[in-house]
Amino acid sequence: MFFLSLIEHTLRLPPHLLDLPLNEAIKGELESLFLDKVIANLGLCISVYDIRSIDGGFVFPGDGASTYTVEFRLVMFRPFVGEIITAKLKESDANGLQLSLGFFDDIYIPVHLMPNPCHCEPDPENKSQVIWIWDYQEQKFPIDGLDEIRFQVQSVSYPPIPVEQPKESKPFAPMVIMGSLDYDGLGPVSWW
């Protein structure tokens, strides 16, 4: 789920940061550039783990800022396919569920990956949502968001950035996780 990724980056350090110790100033700039951002095929950046090397310190004519080549490691979030993760229900509709880990919300469980047989009913407390119910041996097991939900990662994708987006659409998600509840031990933890 979490791993270290080694990156080399050419970093422009603004002049107002030059009074700070070099490592501290560079770490602050790296955090402002990478933290909470998705890097395609690497995942979501959680933290700057360490700085391996700093080279350069060149000042280009007419710039005033020094430029460094920095090699550093980032703590990245990218679950692997088949991994079992526990999350909270964020939203449910006729298309399936949206789950949240607290720091990452683009986890979807589509209808075809829900427990089988399963159906949805309108939520009496929230008219815009539905409650999914798993029918098992003449008993009904609701997915109502009271418990944490255990799911299995089916895919991690990095959609291309859209040129234009309709005004009514959801915000663009640079990393999307598709999950499944259709296996033993998956679903709300109270089921098991």
Second form
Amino acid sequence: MFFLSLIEHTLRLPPHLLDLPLNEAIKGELESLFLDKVIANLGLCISVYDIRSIDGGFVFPGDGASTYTVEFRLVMFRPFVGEIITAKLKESDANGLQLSLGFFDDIYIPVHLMPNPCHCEPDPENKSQVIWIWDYQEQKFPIDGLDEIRFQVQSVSYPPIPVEQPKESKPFAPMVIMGSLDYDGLGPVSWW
Amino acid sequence: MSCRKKANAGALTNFEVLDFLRSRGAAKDPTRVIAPIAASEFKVYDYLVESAACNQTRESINELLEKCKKYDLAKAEILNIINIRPASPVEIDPIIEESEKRMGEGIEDLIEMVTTVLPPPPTQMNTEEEVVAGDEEIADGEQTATAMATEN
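Target state, the form predicted together with the partner chain; input state, the form predicted alone:
Now the full complex is given, and it begins with the chain already shown.
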């Protein structure tokens, strides 16, 4: 689920941080730049693991701040295809399920990757949502929000940033994970 | 401005990330305001603490790696096993490809080894019949990556 990525970045250190020790100031700048942001093809940045080297410190003409070239490692969240992850149900509608990990919400299980065969029923408690039920050997197994759901990662995609978005649509998701429940041992933990 | 020198400088198990966050001062409430950890990192900590990684130790993972060598598993499969801690053959099925062909009877041995070496996560502890005895020490303070963070 997590990887280390080695990154080199040229950083401008604002002058108001000059009273801090260099390591702390650079770490703070890196955190505000990268933390909780998605880097294309690398994943979601969770944390700065360590700083390998700091180079430079030159002040360019006309600028009040010094510029450093920093080499550091980030802890990235990037599940690989085929990984099994346990998540909680966030929403379920006619197109499939949406699962959440707490720090990452854009996990979708589309209808064709649900366990076969299954059907959906309108949820009596919540009008806009449906409950998915798996029909297996004449028994019904509903997917309710009570326990955690195990799924297998099918693909991780990074849709390009749209130029314009219609007003009512969902906020843009820079990283989307497609999951599958269609295998033995997957689905809500209580099923197995 | 930035270039990635190595997109993949090593895989981390959930335990290693949890250990790293703990060594920086993350803990359950109420020290949240004082610790130098961002809110988004706390969300990751909350997720990991409820997963199978919260009871693991560095020693137990090293022991598991040693014992897994004879089963000839892929690195991704071992990573999945450490993160999920399967307790029955049906849970191993999605993790190991063609498990019956490759291992046959060995699946039962593998599961027994996993359940004895790795401590059960809090949610599984209520449903498991066997009580896993042994000391549970939670490793603290080390920031060095373990054998999993090898260069590809």
